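Given next, in structure tokens, is a single chain: the form predicted on its own.
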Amino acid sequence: MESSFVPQLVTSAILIVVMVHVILGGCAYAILAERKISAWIQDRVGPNRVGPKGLLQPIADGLKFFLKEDYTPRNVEKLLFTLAPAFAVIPALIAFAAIPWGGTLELSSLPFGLAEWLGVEDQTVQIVGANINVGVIYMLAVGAMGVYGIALGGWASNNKYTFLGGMRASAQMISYEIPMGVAILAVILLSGTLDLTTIVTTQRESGWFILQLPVAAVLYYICRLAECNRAPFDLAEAEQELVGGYHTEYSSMRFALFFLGEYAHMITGAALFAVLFLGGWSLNPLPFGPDLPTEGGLLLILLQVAVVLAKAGLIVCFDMVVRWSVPRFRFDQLMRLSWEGLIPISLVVLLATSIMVFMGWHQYTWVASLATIAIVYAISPILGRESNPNPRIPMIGSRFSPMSDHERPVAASEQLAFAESVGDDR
């Protein structure tokens, strides 16, 4: 069987239309899932009033955003202020085009005799929106464009808090793209390709890359949270410091578009993580044993798509658990984690992977990853560091750092206040 241009074009167009709606619906219910997960972690009930079990709450939220006043403050750059939400959401909605949601579909398996009627009995198509051989570069390039919406929204709002949020987002994006790209380079070295479909088929034969490159997988996951502005890396919208960050001046649907872009970016990034490290549609993480075939009929393709979506959904749920479990970093901690931690470790991982690939020891790459952890642990004592970046300050009544009796301050006016109170009583 061979693939033809017209059937592939039609299949890709249908897939893009379907997946856009799936991701948009996923964004709406990801917000509901986040509210439910946060309620579970905090021992609350969560939304349960609108519809059975609260399942219609996303519809109510959408109507609320449509009906709210779309207010534009004075003294803003109106054109950029209006375009910034679009710049935030569009890259997230076009990045998924290169993700392979399934393997190869044999058109002869189409029901109701469609293959014979269309004259495509002996042809196959790839279940991907854009079957390009540089899919990894495309994903990185489009994903990096999301910062423009945040930076422009922060600058165009003519507000010091929004401007600081946009600057933080820009610095954060630049800092965390470096270890993310280096971690993905390790995957490219091990698979020998930039094609995401080939990366999936390679993992089907040699095992999932999360087993071969566990340190690279952890690095990529941390950088992905930072790229999506997700807690504990949501310094661009820290409400304790910046009111609301880059979206402080936005309301109605323009405000909603920023969060639509965040959740769409999170879903797309989770699907990319599943493709790069979790074998895509593969069900067997080991290099031996049964697994789903790459090429097959319509039922097999539907199963493959369901597997990829299930993996992405689990990763998104884990993102939410991390958000409601880990406190937010300070901005200096955020920068230090990247430049003094993740970047050096990612370079060591890349070097170790290069050595293993050069020697032809692909199946033992996990040994190099474990050696990387040992090397970092061994040299960490000799690296320069602050004496204590987070000292505990003694406080009266604190369970963790109580203040002793001799450290407690005594007010200078204590006796005077007592004398005044006695005089008042007389």
Second form
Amino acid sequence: MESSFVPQLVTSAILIVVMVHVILGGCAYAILAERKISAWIQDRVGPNRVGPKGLLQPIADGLKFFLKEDYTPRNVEKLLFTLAPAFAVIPALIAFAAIPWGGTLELSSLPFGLAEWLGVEDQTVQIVGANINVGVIYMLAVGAMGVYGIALGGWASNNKYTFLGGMRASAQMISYEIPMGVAILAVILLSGTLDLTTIVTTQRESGWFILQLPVAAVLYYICRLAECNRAPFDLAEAEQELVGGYHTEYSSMRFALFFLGEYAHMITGAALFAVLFLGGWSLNPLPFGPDLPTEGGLLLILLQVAVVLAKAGLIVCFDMVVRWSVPRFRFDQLMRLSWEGLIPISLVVLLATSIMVFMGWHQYTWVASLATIAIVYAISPILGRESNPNPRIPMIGSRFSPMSDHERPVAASEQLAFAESVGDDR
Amino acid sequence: MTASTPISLALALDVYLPVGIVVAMAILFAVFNLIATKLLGPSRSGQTKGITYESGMNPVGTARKRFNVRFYILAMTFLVFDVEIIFLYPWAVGYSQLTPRSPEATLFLGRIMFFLAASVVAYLYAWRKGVFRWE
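Taking the form predicted on its own as the starting point, write out the structure of the form predicted in complex with its partner chain.
Below is the whole assembly, all chains and molecules, this chain first.
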């Protein structure tokens, strides 16, 4: 029973065609979900006019994007301005190829005697787009390419807002790439492979890695948000300061391609998080107890694909809740969080995990994670904060006034205005 | 350590042909969208419409200017770390397959710790120099 060339290629091709559509449809509906979730968080209704409960809204949006004018302003770099949206969406769409969606299928279990008819009854195929044995490196390499579209689009627009957005996106991407890489390294130390399918099967035996490596999981999650330019890290498109950020000059489908890229990146990143830390298609987070059977037919495979997709969907929804709950960072805070916070912590995680692997205590790595938190808390006072990153400027009359409220001088006109505003005309 | 198995052409095709399919599909999707929106949408141009959008102000100068050198220094520091991480991936795979507490594992751990320490020194230097401060 070994994997063979032709059935695997056919499976991969089918899976890729299906998954491209699933991800593109997922992107469209993730945008609807984002609008709905933001509406619920802000106690609004959200889009509800197009179709039942607004479910056809993404289609209306897509059609409208196509029918809007695709305008190229005069001062832009024409070629790069046109190609930048493509550069943004292509890496996001090809990154998912290495994600294992459902394990190994034995072709002998296909219904209607299909395997006998095709003569492949003793073979197995992997339910994965491209069965790369260095899947982790592929995902990292392709995922990081998404910033080219943003940086090029920002530069080609020849606009100060877009330029700043592009610069910010690049600086942010390279800063959060490092802790992300090191956090994934901890997973590889525990599982001993770069093959994503094997990482999932390892987690079935050792328990989910989010329990073994909670600190690495949190690091990876934060870096994922930053790599997708999601709030609270959406400095590249900070509306209040940069209008639209890198896509200020874009319109119609070119504008939409940037968003498709962002959402496809989110979905792929969420699927990778599910595979690396949430046990892929495993349902039991603990190393013991019941789980899905390891062998089964096509139905089991479909169930496993559904489990991975459900986990990814939940993570995407959580991203949206985070977006509408946490305020945006300032740029110096963003840089300091990565370089003076996440990178040292990730190095400590790497050190602790490699020591645990050295001692052969793979199943007690969570102790190393607790030790990491203890070390970080012990060291952080020693490093010292020489200046307050959020200085309060004392100013008479402001809420940072050096005087307390009751001795604050109040102008007579201010009192009058207050009395008028509350309707006090006695 | 096991000897590396030679990669046959069929295996490489099996693995990397699907990547080619994905890349082709993604490129087709992107190009289709770019062309379709150009063809479907209306097209009007004007003197004022073509100028750079800067919140309604007349644009002052061009955006192709010098930018803050801190971006550049940051990129240099990133390169050091990223190259280091690329070396760490194969190390992690090899190291985790060794017998725990064997002399070979000690050697692996010691070497990589020296390697890490070398770049951590550079990192601390950059930190003290204020590369990561943006006030």
